[in-house]
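Shown here is one chain on its own, the form predicted alone, set out as structure tokens.
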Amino acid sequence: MDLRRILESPAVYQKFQELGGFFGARLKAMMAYMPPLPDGSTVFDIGCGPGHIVEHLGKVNYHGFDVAPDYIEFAQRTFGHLGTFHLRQFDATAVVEFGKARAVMMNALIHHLSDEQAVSLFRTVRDSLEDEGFVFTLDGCLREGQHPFARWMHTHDRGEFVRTEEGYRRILEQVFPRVTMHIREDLSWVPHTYCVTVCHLANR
């Protein structure tokens, strides 16, 4: 059984996220660390998957981006009344089409990208933010002494670039002057180490 292929199904992916407590972990991290979003804020969600997170963002102008056709088709059908979903890579044309964003979200995305790919994307993201905007990310993280099952999960993830805290920080600090990072291991009942970051344009 190829778990990675099975998780390509939107329904199976979301059920896996919910049963493992991983989707709940995203919501807890957002509540704990993500700055508030005023009504009407534009949000870019890069790697939005099936789109369930849009139900938890309030009255925002939401744009989800993903390259998986099944995920985007599901998101459009299920959550199209709450946001707009795009089957495409996120790039500089998004600002031209949709304006600058108050928030750019990347949940479980960075560990799918090489250092070079991640830095390039973050530079594009930086240029898509309003002056008071921010980036919110959440990814699995390797660290010494973590639960053996958490380490196994991270080393067998679909993403090939699960990093340490220092690895994520090294990428983000190449682009953003202000990076706040939190390592949490208590967000899901399944042992998992999360790296949650919030990045701002202003160093204050």
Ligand SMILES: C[S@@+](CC[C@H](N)C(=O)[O-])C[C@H]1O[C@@H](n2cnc3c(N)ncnc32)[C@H](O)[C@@H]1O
Given for the second form:
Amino acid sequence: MDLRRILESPAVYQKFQELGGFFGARLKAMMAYMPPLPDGSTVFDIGCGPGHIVEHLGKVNYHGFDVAPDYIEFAQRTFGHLGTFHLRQFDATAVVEFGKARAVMMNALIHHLSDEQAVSLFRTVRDSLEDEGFVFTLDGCLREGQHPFARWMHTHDRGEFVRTEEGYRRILEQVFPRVTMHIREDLSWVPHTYCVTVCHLANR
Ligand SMILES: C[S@@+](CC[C@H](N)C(=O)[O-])C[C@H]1O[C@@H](n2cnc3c(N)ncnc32)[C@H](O)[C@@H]1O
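Which structure goes with the form predicted together with the named molecule, now that we have seen the form predicted alone?
Next comes the full complex, this chain leading.
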């Protein structure tokens, strides 16, 4: 039985996220660190998966992007009344098409991307932010001394690029002048090390 294949099912993926406390971890991290989103804010959610997070963002203009057809089909069918879901990568053409955003979210995306892919995406994302906008990211993280089960999960993740705090920082600081990073190990009941970041365009 290949758990990675099973997680390609949107319903199974979300059940796994909820039972493990991983979905709750995203909500706790957003509550703790994400700057407020005024009503009507435009939010781009890159690597949105099945899209459940849109239920927790308030009255925003939400666009989810993902490259997995099953996830996007599920998201559009289930949450199409709350936002728009796009089966595509987020690239320069998306910036032209959808304008600027107050927030760009990437929950559990960066660890699916190589350093080169991540830097290139963040440069595109930078061009899509309003002056007061921000990027919010959350990913699994390697740390010396972390719980052995967390380490096992991070080294067997579907994403091949789970990094240390320094690894994530190196990427983000190439693009954003202000990067605030938090390492948390108390967000889910299943042991997990989370790297949560908020990035801004201006260093103030
Ligand atoms: C671990 S899932 C996270 C899903 C969701 N954001 C969440 O928090 O549960 C990572 C998602 O990123 C998507 N993905 C991977 N590479 C991508 C890319 N270059 N552009 C957009 N989505 C991508 C995958 O299809 C997958 O749905």
